[in-house]
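As structure tokens, one chain now follows by itself in the form predicted alone.
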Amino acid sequence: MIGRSPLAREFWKHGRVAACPIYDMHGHMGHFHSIYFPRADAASMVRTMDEAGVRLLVFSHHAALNSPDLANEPSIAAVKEFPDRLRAYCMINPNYPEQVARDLAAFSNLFPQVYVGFKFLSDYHQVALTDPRYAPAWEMANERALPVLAHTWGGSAYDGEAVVREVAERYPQVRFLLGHACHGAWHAAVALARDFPNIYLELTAVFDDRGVIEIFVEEVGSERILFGTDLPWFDPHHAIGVLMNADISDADRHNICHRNAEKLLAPILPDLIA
């Protein structure tokens, strides 16, 4: 029956699952305009990791987004306040190529103690994935081979599935995260995890349409699909609720909470990763 498995029934009964740990993929911190989070700063997201069961959060910090005087400076103090629970994503914002310029001289001094790899958030920022202003951070991580963790929306023309496409062709090397997993744009994002290896389908805002899981675990299997919540949005216990109530087997469970993170993460973070 869904939602009775053994690690679904230790869900329900404890609301974690001590065999299971969790890796966050897609997170952000601190307060936005215009909503009220409750927990937003590091130790309460900390706190809300613990309740959850979520080993390790990788993160960009809202001020990164939309604070270009601050940067990556919140995401940076942070984690070295929680080393052991964060990793941030070394935010992009493309409208101001002199702070792209020293976030990536800075960024080999910060990897891996402090960063993993890069994220874009394109339709904010309203600069498609495929632009110029964003090559520079694109090409260091084709060339180490990094994560990049990048907001996709179906339809979009800054991250939809067909500038997906071509940003995959050209930067093969990378470990290319589909935030949000071209929402919406379902099986063009099961096509592209298909015909790039090097793509990985991330939950965040997935759980909100019943059956896809289903979908990505039927056509594409559970080893390239990967557990987000953008946390402070969304709480990590509804995430996990929906994923131990989709028709999915435990093993696939494993696979998206921890095993496949884990190993994307094991040759940076080989001292943090069990």
Contents of the next structure:
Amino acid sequence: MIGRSPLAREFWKHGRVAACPIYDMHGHMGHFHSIYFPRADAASMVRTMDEAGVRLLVFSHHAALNSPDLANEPSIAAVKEFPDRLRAYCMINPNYPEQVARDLAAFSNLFPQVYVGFKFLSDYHQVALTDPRYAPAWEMANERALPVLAHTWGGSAYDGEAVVREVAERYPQVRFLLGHACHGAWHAAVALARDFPNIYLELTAVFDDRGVIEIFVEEVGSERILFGTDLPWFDPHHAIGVLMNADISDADRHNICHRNAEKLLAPILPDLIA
Amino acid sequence: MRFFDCNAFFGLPARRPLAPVATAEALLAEMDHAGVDRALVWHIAQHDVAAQTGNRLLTESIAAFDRLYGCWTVLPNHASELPAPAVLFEQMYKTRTVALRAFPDDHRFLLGEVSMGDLLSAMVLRRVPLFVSLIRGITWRGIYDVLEAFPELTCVVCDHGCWGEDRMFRPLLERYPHVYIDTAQYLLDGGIEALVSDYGANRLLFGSGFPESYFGGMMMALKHADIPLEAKQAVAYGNLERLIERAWGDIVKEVVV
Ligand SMILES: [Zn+2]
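Cool, the form predicted alone is there; where's the form predicted together with its partner chain?
So here's everything in the complex, that chain up top.
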């Protein structure tokens, strides 16, 4: 038994709990460099989601991250294959402004059947979140109060805490999901979440750092923390085990697993969330 | 399901982490909360201070708790600061110390025949497991090197990381029959299933990486992995029990609860 609470007992016993569905707000899909992924295609990922009670995964295909040739097409195809279980972030690669223009032009037609927001990967594309090449996407997200999941890493000149603060000030309507929660700069992430009510801390790759979740819950509150796994990278059961083992309440666990995501997504996906 | 953790430490690190666990008593309290029965542990001073200091602290701290087994740190011994292998093993047996750890890069030596051939040969003969951690003082290159020189060494590779290391450890599992990996940071979705399917259930040991990682993460991943119950039991505790028994025989019988 990994924890004493009723929810921990249920998850430990069954691996998933109907009363506590999971919304995984940070996923990918497909091959990536030389990484061996046993379950990286859409069908295998949905199988994993079933095993852990993951209701919905919001993701961006690895090809969308790193291949301007393929761009968002593989993400779109996967959502169309599993429309009840998957939604995509429209990946923005600011190194190709003409592709960004095409992605933004296509966005409205694909929202919300395919897209629920945008994904930025500044560290990898080596373009800071504050760079003008991101501005068209930020502006669209700000106007429509959309979720933006940005990879954020402590100390990064592209998406570290200082850069995040600057764009958060600029775009107060964006639902700004800090992917990896400014990894390593945990207290800066707390300060950002306290200063900006539109900022959410997303937990991909945070689950394996013992103590962070307790700090976030204590100092920010569990209402602005979101579950994420980088699936197909990380087993959602690992993340669930950590949440059940961590020193937080079952109410906090419900917030992190589903309530916060439901609130965030309900205006966008009223049919799916209801 | 019982759990026997092969990879946990206690003691206060020199650089303060978020959630340190200072004492063996505090470690046991966390193990009780998570449902971990036994653990093979080391003291952070073995890395942060010195082998001699840390090993002594470890032994004093766990003496009263037979759910905890010790894992000492070793060094090249050309100045004879540590006992010779036969005496070292005797002391280990008396103190429930069943494995050894080395941090060659951080402790500035080369783990291999020239520097530590005497001890490594004796470990092979006695089948004493060597634990190494990719997050403390060794690289894959160093692990490949020591195994090339000592292909029969029992070596448990810990903390190999969450960003996809299969192409690093699978060649070792295929080449060297006494190489094992632990579960700490093996977050890969479907990873446990794939590894058990390709290499059987005997090459993977439950290791938490506590206190830097939670016990509950990999416990949950293992509990709900899509593998047979016997395979889960092997990973959760059976494989580590077997490694200890091979080296120390009755030491396990004496202290198993
Ligand atoms: Zn990601």
